[in-house]
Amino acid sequence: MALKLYGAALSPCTSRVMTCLHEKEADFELVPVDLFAGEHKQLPFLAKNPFGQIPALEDGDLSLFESRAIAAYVAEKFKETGNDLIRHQSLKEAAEVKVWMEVESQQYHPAISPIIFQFFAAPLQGYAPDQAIIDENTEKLGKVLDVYEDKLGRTKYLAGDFYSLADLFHLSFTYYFMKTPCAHLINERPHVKAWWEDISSRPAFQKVASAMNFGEKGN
């Protein structure tokens, strides 16, 4: 039975899970949730995620929400197929993956997500981007990326010389970020730039990126 993923292809959190599913060559069905109609804030979706946020995953009688948790479940469920995203055969490498998954969640995401919101979501809500918020968070993100530049100067990927969930978790929000005037924060750091060009060119992400058109005309 195919997994059912409830979400929207243009959503960075939904695309995070879809990228993981493609990396694992897993069979799944994307069940569209209409964000602009507020479907995610209504029943029956609230029965899948009481916080009213996409995506949600159904695997038989198991229902999950939170994109990172879903992706980690997919990586574990299909650990013997596709690319090994959790390094399950090496305790040390698996621990490094977990460290950098936490870094993405606790350091990178809190800095990059407000920038994405200001450039893409605020205009759809009738507001001009707040430059003060953008400036505050580009400063925070720059400091995070300095750490990344140092780390990626020593290893090809964040957790080591192997691609993992730690890298994958960065893809969708960074993809939107690179469409903003702040993209220079990535481009001016050579190791970070090389890492980004590498991970964003992976076939699994390319399958997803074409539908990531949030904020573009008609979306």
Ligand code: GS8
Contents of the next structure:
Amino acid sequence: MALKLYGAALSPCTSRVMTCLHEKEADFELVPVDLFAGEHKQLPFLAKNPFGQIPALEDGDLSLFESRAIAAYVAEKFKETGNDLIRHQSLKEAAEVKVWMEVESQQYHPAISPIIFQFFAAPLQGYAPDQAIIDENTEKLGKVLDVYEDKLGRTKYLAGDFYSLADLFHLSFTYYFMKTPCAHLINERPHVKAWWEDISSRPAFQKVASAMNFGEKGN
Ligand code: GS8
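Starting from the form predicted alone above, please write out the structure of the form predicted together with this ligand.
Every component of the complex follows; first up is the chain already shown.
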């Protein structure tokens, strides 16, 4: 039975899971949740995620939310298929993957997401982007990216010389970030830029990127 992913193709958290599903060539159905109609704040969606946020996944009688946890489940379930995103045959490599997944969620995401919010969501809510929030977070993100620049000068990908779930976790938010005037933070760091060009050109991500048009064409 196909997995059911409840979400929206333009949402970066939904795209994170879809990218992983495509990497694994897993059979899944995207069940649209209409955020603009507030469907995620009502039953039946609230039974799938009591926090009222997309995405949520159903696999038979298993129901999950939180995009990183869902993607980790998919990577584990299909670990023998396609690219091994969790390095399950090496304890050390698997531990490095976990370290860089934590870095994405604890260091990278808190800095990049307010910038994206200011450029894409604030205007939809009738506010101009707040330059003080952008400045504070570009400074934070710059410091995080200095660490990435150093690491990516030593290994091809974040956890080592292999593409992993840690790299994948960065894709969808960075994709929106690269459409903002702050994209130079990536472009001016040669190792980070090469890494970004490499991971964002993977066919699994290209399949989802074309639908990530939040803030464009009336979305
Ligand atoms: C965050 C989900 C989230 O912010 C995860 O799944 O990784 N930590 C969670 N979802 C957003 C869409 S961003 O793709 C969402 O549902 N926003 C609407 C809202 O919060 O009301």
